[in-house]
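Taking the form predicted alone, here's one chain by itself in structure tokens.
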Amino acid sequence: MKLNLARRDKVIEKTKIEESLKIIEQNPDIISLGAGEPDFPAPKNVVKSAEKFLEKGYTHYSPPQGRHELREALVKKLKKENKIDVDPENIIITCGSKEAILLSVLTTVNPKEEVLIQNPGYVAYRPIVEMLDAIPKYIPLREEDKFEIHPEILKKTITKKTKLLILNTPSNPTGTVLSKKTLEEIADIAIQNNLTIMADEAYEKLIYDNEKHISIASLNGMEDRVITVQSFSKSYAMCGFRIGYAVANERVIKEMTEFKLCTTLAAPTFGQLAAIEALKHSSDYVKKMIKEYDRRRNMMVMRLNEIPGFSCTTPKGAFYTFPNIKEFKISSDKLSDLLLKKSKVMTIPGTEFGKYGEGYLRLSYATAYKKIETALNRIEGYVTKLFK
């Protein structure tokens, strides 16, 4: 007997990541730059938090929303380095904030409706919005704008059927922190036409040479216009514990707990009460992480430029550097189909993150220090015998 499938099965794509994932596992001469997590484990006073719960018994589900003091801490935090005035009602609890992007869509837009997308960018975004029948349209990133939204083309790109504007800052792919002016832009124009924003910032503690990072939520007459999504994966290292979060208007937090109820019904209760250690006793870890992320950051970019073909902004937040490989006038993914080949190293195309990836690559810097040197030593003595 034959099953038959449901045709959302066709949304999800195989990707360069989950092929290249099998193929560094049967191979460990390979050097991977496509890490999509830090190398660094959980801080160790949040993995004895969590192994002191699990022993006195916190084994049992939460709340949907969430606990109560978890998300008392997060007001707090929320306060002071986001500008975010809420109380603990505006907060839910989420699996990851991939599961907070997945309620935000739910909980705003219809069958038919749109959804913005940055392109490049992240790749869960367009599978989200089409598995729920909303249609995908994407806002085109130039490197000539920095990778920043253009107010004018995302002005052209909507129609009376957008719902929804999906923000990513810092960016994956490119790094890019979108600056104060180009937030009020957004702002302005998302209340022009009675657009919802989901500002995905995943990534908001790793941002360098002094720039800094602003949410949405908090410049005037936004706040009950946002939803923003925040995860304690990046910032803190604790993507295994599966902790994020959501932030908005009441009825909209309220809508999204009715829908978790269906999903996966509860964050993991060890890994919220661990996260509120995070929260009081991690400051120290992340800055350490933070100066190890720039110290890479610094050599790949420089690196990158002194290789033939490549060209490399610097990346002003993450842990990605985008470089453009026009130069060698074939696709991205056909070149890191030839790195991993011929050098042994992983990278991703940036068409992984849309057509407008096309002509780069995403290389992470979320990998030892002397890996990446060997990793890059290896890609120039490939290409270099290309230009000869």
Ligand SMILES: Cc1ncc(COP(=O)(O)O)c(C=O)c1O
Given for the second form:
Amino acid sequence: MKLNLARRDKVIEKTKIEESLKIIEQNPDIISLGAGEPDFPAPKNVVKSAEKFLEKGYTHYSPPQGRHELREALVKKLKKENKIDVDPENIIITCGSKEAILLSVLTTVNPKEEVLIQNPGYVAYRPIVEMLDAIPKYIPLREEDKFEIHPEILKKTITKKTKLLILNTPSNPTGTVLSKKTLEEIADIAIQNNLTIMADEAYEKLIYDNEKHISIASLNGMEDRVITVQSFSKSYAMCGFRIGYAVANERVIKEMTEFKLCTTLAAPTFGQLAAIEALKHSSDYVKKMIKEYDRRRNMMVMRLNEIPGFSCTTPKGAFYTFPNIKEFKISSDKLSDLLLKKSKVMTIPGTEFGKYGEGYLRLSYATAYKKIETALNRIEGYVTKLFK
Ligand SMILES: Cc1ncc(COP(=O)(O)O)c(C=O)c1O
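Having seen the form predicted alone, can you show the form predicted together with the named molecule?
Let us now look at the entire complex, which starts with that chain.
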């Protein structure tokens, strides 16, 4: 018997990443520069804390809005690190920041209303918006603007139906950190057009070259207009703990909590408690990780610029480079395929992140330094022949 599936499944397109992962499974000598998660293990003290809480019997549900002691600890963190002044009632703990993104759109956007998304941008935004029968509208990003949002381009994409702007800084896939000036301009445009902003700050701690991460919610007049989404996944290498959170006006958080009752009910209890340990005692670990990412980033950018056909600006955040490959005069999809088959290196075509990613590849440096070196040598060996 053939089951009839809901039409909604069309929202999920087959991704190149899935295809490549299958090829990697059969070819263990392929080096993946596709990783979207830290290669570091979670900090030891955090793992120990999780073990301790599991042994003590913290194996039950938590309140849907999240454990009070974690929300209290986050109030302090948000004030100190993000200049966001809130109460525990303004925070909901979610299963990763991915769930916070879903709950934010559920809470703020009606069917047929429009949501603005950076393009190239994180792969999950479009399907989430379409799943909820809302309409994604894209803000094209350009290399000449360092992949920042250009205020004039943003203004042009706004219509009467635009409800929500999804902002991602530092950005996946470009590694761009939005400057204070850009954020201020975006804030003004949001106020003029009565837009809500969801600020996805999953990579907030992964910042280099003395650059500063600024939360748009900390700017004047933005407190009630912004839902800030953050995560323990990338900042503390805790992806598998599935702990993220959203920070917003109390009414928004109440509504998100209602929806959470119908989705995952609560984030993992032991993970929430271990997250408090991460906030309190893992800053040295985080510093070490950032130092190593920085070392890899510098090497990757330098090497890419030595390889024929590649030109790479230096990203200031996250753990991705986004080199321009237009000199190859083939699509990024085709080049990524060739690199996988001929150099045995997995990269992600820029078009996975939207049509304005054409002409670029995403390379992750959340992989050991030596492996990155070998991967880039292999790429160089292959593409040098192409230019002869
Ligand atoms: C920009 C961005 N936001 C959110 C997430 C979701 O992360 P998590 O659900 O683990 O917090 C990711 C994961 O790759 C991401 O790249």
